[in-house]
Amino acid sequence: MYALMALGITLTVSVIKLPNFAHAEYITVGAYAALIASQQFPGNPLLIIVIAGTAGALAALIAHLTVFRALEKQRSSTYTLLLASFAVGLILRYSLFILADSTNLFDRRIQVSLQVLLREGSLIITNIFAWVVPTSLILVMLLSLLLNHTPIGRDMRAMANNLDLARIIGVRVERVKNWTWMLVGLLAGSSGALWGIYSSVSPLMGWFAILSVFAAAILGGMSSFTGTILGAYLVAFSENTVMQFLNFQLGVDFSFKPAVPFIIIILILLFRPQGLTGLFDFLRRGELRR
């Protein structure tokens, strides 16, 4: 689930150049879209996801088309993208209070029924994990199959690679961005749906995870696919098992667990910079950048 919303944030800093903190919201967004849908159409996984991943599409577009393309038209900077996208990303979480509140749909779980699917000893798998999991992962290999063999995906490398360039080849830029923010969104609703079947939706859920996230992002180097499901998987790893054995070992307790993605973001920073980007040669293939 990291690896989804990570690659959400890493396909808006290679193509748009905006390290876009509304994202956590168009998780949320997602969720509750999966939560309401649930309401309509419970036992049905596929359908709800579905669902969310169209609301977060929807959400990211409009944001892109009411005030990040106006940004854009007066040139204004990174930064003031930047706070922009803390702007939406307000709006958006507020106006999710609003609905939770009037709607009775605090810290609700999706509607999904509980299965177990297999018991033996302290491994347990139910049908939810049986979902996630192959879900995440069908996602993140269609996403590679998109950008790898698909002309929207080749236009989306070639104005990771330089924006000049592929406007002067031809590139429909605007068009290549709608299509981003969509497919962004989409990458963000579909996981805000699979983490709220996981565990449950609050208007808060995608602000928690989005550093965790952006730190998995930076292992990437916020370029490479191949580095950015990596990186997810490692501050996963660090977040869960370093802590549990942090904890049983030394008695750090598990309050810290939120202190991992900053202790991640400042060593990447200080060490390498451009994360785990080159250090795998054969995984190649997975970068934005070539």
Contents of the next structure:
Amino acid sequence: MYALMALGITLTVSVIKLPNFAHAEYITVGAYAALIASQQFPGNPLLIIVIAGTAGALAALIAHLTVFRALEKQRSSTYTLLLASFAVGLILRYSLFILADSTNLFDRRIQVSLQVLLREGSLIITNIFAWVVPTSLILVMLLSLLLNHTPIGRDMRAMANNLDLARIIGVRVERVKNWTWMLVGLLAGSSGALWGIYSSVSPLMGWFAILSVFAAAILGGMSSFTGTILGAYLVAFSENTVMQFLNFQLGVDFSFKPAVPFIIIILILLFRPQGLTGLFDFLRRGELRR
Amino acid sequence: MKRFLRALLIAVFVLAFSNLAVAQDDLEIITLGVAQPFTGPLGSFGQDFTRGIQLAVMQMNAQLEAAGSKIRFEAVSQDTEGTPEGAARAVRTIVQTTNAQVIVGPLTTSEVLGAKQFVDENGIVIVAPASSGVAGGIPGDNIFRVMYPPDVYAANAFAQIAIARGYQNVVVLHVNDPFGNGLAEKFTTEFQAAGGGDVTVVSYAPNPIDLSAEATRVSAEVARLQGSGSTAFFCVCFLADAQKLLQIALVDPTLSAVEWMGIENLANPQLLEDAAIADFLRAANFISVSFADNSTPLTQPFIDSFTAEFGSAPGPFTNYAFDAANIAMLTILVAGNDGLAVKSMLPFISSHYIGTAVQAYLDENGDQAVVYYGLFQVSPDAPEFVAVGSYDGATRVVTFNQ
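Having seen the form predicted on its own, can you show the form predicted together with its partner chain?
Zooming out: every chain and molecule, the one shown earlier first.
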């Protein structure tokens, strides 16, 4: 799940050049859209995920058109854009609080009832696993196909490599940015729906996850899809398996779990700022910058 | 004659308005501070609680006006953001900008403790409607928790239930905050004092993204303790956290086979909307306690007034905010708007106040000592919680319905 969330961050940083903290709220917008859709169309996870992705894409596009594009036109610095992303996130978050309060939608689960599909020893496959994991993988594969084999993907990679050069060779930068934001929102919204199916939906769910998501993107080097996916698995592995090991073997309390993404971020920034990029050359196909 | 009448008319108007002005000037406005979380995860509670307090103020002002009193109350609210720091900031802001001597709120024990140092040092009184954490029970301080009983009773009730059900060991999963820590610690003491065996405690950080690792540990501990006797699981988790845990427990053979207890938060019909979870909790013989399964002559009038005023029924525990505001205002009317005088008088007024659910009576810590819990389980016939017994805080005895 972190992979799906972190891919959007990597895409924003690479193509738009903005570490967008409002990404957390695009995840939450998707989750709420999925929750409301699940009440209208119960038992139809695919439709729910599509609606969530669309809502996330719309939120990201509207934020771009109303805030980020205007600031870019004024040649605002990255710091200003970063602050603006916090502001957009806050506005979205508290709008969702108002929605949740008025409709009593706090801590609700998206209505996909859990069923065990396969139980063989310690191997258990549930319908939620069967939805979440393949959907995440399919979305990642579609994204990879889009970036590597379509004209818009080629333009995105061109902008990620060198924005000025991309303009010179005729890339329609604004159009590509619009598509990028929609893609980012689509990924975030879909991941919000999948997360809401697995746990529960609240206005702060994206915000609580965002540090781990950034840790995954930073670990991935902020420019590589393959690296980001690996980074996401490493963060999740650290938060669960490593924490379990530390708890069982050394008695480290689970309350320290939220510190894991911070530790990962600090260690990477100190010792390997480029993250996993370049570590596995054979995986370079997934990189945005070549 | 016309000129005379015109002058008379003007004089009447001037006198009328001057009288009105005098009447307005003569009113003594007393500020009642309201510190509640309007934002953050507890925002919906804070907003409903504030409406409950506003209703109490409106009703009190109407009574004061009818009685010809010149005293009026005015509620001034600040957002605690649901955090200890936010609560301290909210209380300080109210006191410094309005000179309020009494604050109704904050909501949680963490918030109450966040504001404690400031109120103790400045002679301000906090009347907290729903804080129940064990850590908040401190004798002699300026904090009164007037309606909702402290968790020492809940801990005792769960210990009595565990003993009555024949559990020899219990594994507790709790949120690592003053509420969770206090309840888990007190439960352990009470359970073992009542003859219970081992209690293993696993804690988790507030607002978890996922509880997989914690669930694995709990499952392993349950499996370990089952070797030495009947073992149960006690979930001291908030609703959202319990939902995450249940997704894992549903497919965990150990957690599916053990009996469950859970705090009041979890006796929530929202949990049972998912048929799989309803079936799971029914099979796990899940039991929870809920305070004030009672009503008084004030219960229905409060619900009716609230609904008429705000267009929707009051949310959970909102009546405690209404009661807390009434106790605060009654005490101010008797003792005057002075924090130390209010502190001295408030226990006396409380013990003569009939609440909307139970009467208030404060113990040596300034906490509610009238405790009746209902015991709830999932109905065998429908996805709903039904009462299966009760707990009386005075006798500390659990009684199951026949």
